[in-house]
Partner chain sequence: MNESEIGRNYKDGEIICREGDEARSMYVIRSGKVDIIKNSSAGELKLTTLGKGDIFGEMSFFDHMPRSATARAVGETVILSIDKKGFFAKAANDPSIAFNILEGMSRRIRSLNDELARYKKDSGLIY
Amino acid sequence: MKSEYTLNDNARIAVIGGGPSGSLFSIFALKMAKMIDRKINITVFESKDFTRDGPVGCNRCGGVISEHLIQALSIEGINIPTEVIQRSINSYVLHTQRGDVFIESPAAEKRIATVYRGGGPKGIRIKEKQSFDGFLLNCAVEEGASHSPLRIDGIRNGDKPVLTSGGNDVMEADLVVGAFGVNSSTWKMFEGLGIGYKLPETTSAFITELEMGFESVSSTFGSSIHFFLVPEPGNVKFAALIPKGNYVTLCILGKDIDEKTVRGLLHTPAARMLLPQDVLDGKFCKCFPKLPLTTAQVGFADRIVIIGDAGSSRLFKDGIGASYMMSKAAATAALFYGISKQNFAEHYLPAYNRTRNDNRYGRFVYAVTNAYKNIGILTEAMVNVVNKEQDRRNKEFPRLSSMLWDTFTGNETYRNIFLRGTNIGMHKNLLLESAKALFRRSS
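Now that the sequence is in front of us, could you give the structure of that chain alone in the form predicted on its own?
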C-alpha cells in the first residue's frame, strides 16, 4: 500500500453531510483512530440546523428505527436518550381492500421506535424538539469531530481534493466522505469529478406531519403504525401513518405522488376513521422527497468514498440501519487499510454489494406485496391467514405475519424474508383461503 494513501497522524477528513451516515462515519473513524493510537482531524460540513423546527432543520424522513439498531448503537457506546424516542412501536394495523388486520411484533426484540430526524414540524413545542440527527451529530462532536455550517459547493480534484464554498477554498482533505442523500444537490459535484459516479435511480414520496395532540394520538394509534395496502390511489405503493408525540407522520411511497394523490389517500375510509376532520381539511407541511431505487454507480475513488442514500441504501426501508452498516464499513476500510480506490474496492465494496444484492430480493418482495394489494382474492386470503396466525400466535410461529412485519419495518434483510416466503405450509394456507374467497364470490 502506498504511503500517500494512508491516513497518517493529523490527516484531514472532510465529511460532506451531517445526517446519520456522516455522523456515524465520524464517530466510528475517530474511535478506530484511538484504537490504533492515531490522530485524525474530521470536519463535518452540514448547513442544516437540526435544533430548528420546520424546513431549515428537516431531513425528509419518516423517522423509524429498529430496536436492533438501538441495541447495536448502544454496543458502540451511542446510547439514545429516552427523550429522543417519540413513541415505542410494538404492533401495526394493515388496512386493505378486504378488511383490516392487527399484527403484533413477532418477537419482543423486534420492536421499533419513532423519532424526529430534524428539529420537528414547524411550530412544535420546545420540549418536544429532540432531533435524532442532531443527537448523532453532537455525539460526533463529542468524539472529537468539528462541525462546520458551511455549504460545500465545489470539489477540485488534484493530488488531494480541495473543497470550496462560495468560491473560496475551504479545506484540502486527505479523504473526502460524501455522506449526502438523493435530495441534495451535492451529487452534482461528485458526478463532475470524472470518477464514474452516477446518482441512484429514484422514486417519489410524500411526507408530512399532522398535529393531533398527544392524548388524541395515544388513544387513536397507541403503539401501532398503520399501513395502507389499498389499490386506490393506483400510483401508491404503500402508505403509513406513524405516531409520534403530538403528531402523526404520513408517509406515502409510489410513482408521481402529488397533492391529488395525498388527498385521495387521506379521504379513504380507513384514513377518515383515524384522522379528525379538521386535520383532513386543514393545511399541513408538504414534502415530496425522492427515495433511492438502486445503488450508485462507482461509490469510491482515490481519497473519495460515498456513503448514505446517494451511495448504497436499503430499498424503501431502514435507511438509518443502512447508514450504520455502510459508514462503519467505510471507516474500517479507511482507517485499517487505506484510502485508495483499490483499498475501498477490497474492503468497502463488499458491504456496498451486499446492500445492492439484497435490494434485488426486495424488489421481488414488493412485487408480490403489490399483487396481494391489488387482487381482491389474494388480499382476502392474506388477511384471513394473518388473522388466524394472530389467534394462534402462542401455539405456532406466525410466518406470514412476521414476513409482513419485517417487510414494512425493515427489521430483517429482504433475502431472509424471501427465503421464509418459500415455506410450503404457508402457501398451502394461502391457496386454501384463496379458494374459499373465490367460492364465496361465485356463490
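Now show me the form predicted in complex with the partner chain, since the one above was the form predicted on its own.
Since only the chain itself is given, any partners or molecules it might have are not part of what comes next.
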C-alpha cells in the first residue's frame, strides 16, 4: 500500500549526526532497503573529523564496547577490525574500601573492546589505530550513504522538512533522523519544531587520558578494566580506569567533579598501586561530556525520528549498545512500515519504552550497588562472596559475580540483573558474610 508516509524509491533521508546511532541507522536502513529492492538516498551530516586527535575529533566517552554489542555487530556482519581496537578485555577488577575483587568474563574469552571514538588524546604521538566512530561512518558510506561535513543549523518543517546550514537550504528530506547526541546545541532546533520533543535530562561526567606507555599499561592492567567502588571522594558515584594503547582512560561519574575530586581518587591506595608517581602528580587534560539520565519526551513525529542519546539510552552503561538497538528499531519502522508519527508510535516506541522501563530497574540496581559501596560491612560481605565464587574449585554458579559483571559491562538488561538478585541463596551467603564481618569488627 502506498502512502505519502512511505519511503519510496529515491526517497531522501537526512541523518543529523554521524556518531554511532547515526551511522548504525544508515547501515541498517540501507541493508533493509536492499532486502526489499528499494533505492533510498541517505546523507549523514557530521561535521567532526574523526581522524583528528583531542576533543574536536571525538565523541567523548569511556570507549568500552560491550560484550553484547560486539556479539550483536558480529552476527550482523559488522566485525570491528583490530585496527580500531585499543585493547581487548576479559575481566574487571573492583576496588572497594575492603579490598579488591577480580571478576573474569563468564565466557573466559576476550569479548569486550576498548576504543577511541576519535583520533585519540590531544597530542597523541603514535597514531596506530583508527577511530571507532570513523570506522562506523565508513561502514555506512560503504553501504551506500553519503557523508556531508556540513553542520546543520536549522530545520524548517513544511510539507517535508528542509535542513539549512550557514543560512542555505541544503536538503529537503522525506525523513530526518536526529542522531545528534546530548553534547551539542542541536536539540534546540528539534525543541523549536513544535513536535513536543524535549531533550533528556543530563548529567556531566569527567574524562581524562593518562599516558603510561604501551608496555606499562600491558603489565599493570593486562586485559582488565579497573572499577572503583569507593566511598571517598564522596561526590564520586563510580570511576573506572580503562586501558587503551599507550594510555589509560580515567572516567568518573558523579557530582561536581573538579580537580580536587580527581586528585582525591588518584590518591586512593588502589589507584596509587596502579599508576606511576609521575602520572599521579602530573598534569592531565579534562573534559566534561554529558550523558542522559532520562529519555527524551516525544522522540518522533511525521517524517522525524530521534535516536541514540538524544532519544532513549541505557542508564550509565553501554550507551553505544543502546544506540545500536534504537537505530535498528527506527530503521525497521521506517523501511518496513512507514515514516508517519503513527508508524513510529507502533514500531519504534516499543523499543524506546523498553529501554526507558529497563532503566527503572537500573536505578534500583545502582541504589543497591551504592549501599554496598558505602556501608563497610556490606562491602566486606560482597568482596568475600565474590572471592569465594571466583575460586576455580568452587563449582556453584557464581551468581553475585555474574550480577556484578553484567552490571558493570552492560551485558544484560537491568531487569534480568534485578531478577537474578532475588535469589534467596545468594542473600543467605551475603547475610552470613555480613554477620562474620560484624563479628570480626566487634571482637
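As the structure is a computational prediction, the values presented were derived from the model and not from experiment. Basically, rigid core = biggest C-alpha set you can superpose within 1.5 Å across the two forms. Numbering follows the first chain given and starts at 1.
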Checking H68 here: with the core superposed, does its CA move 2 Å or more between these two forms?
yes
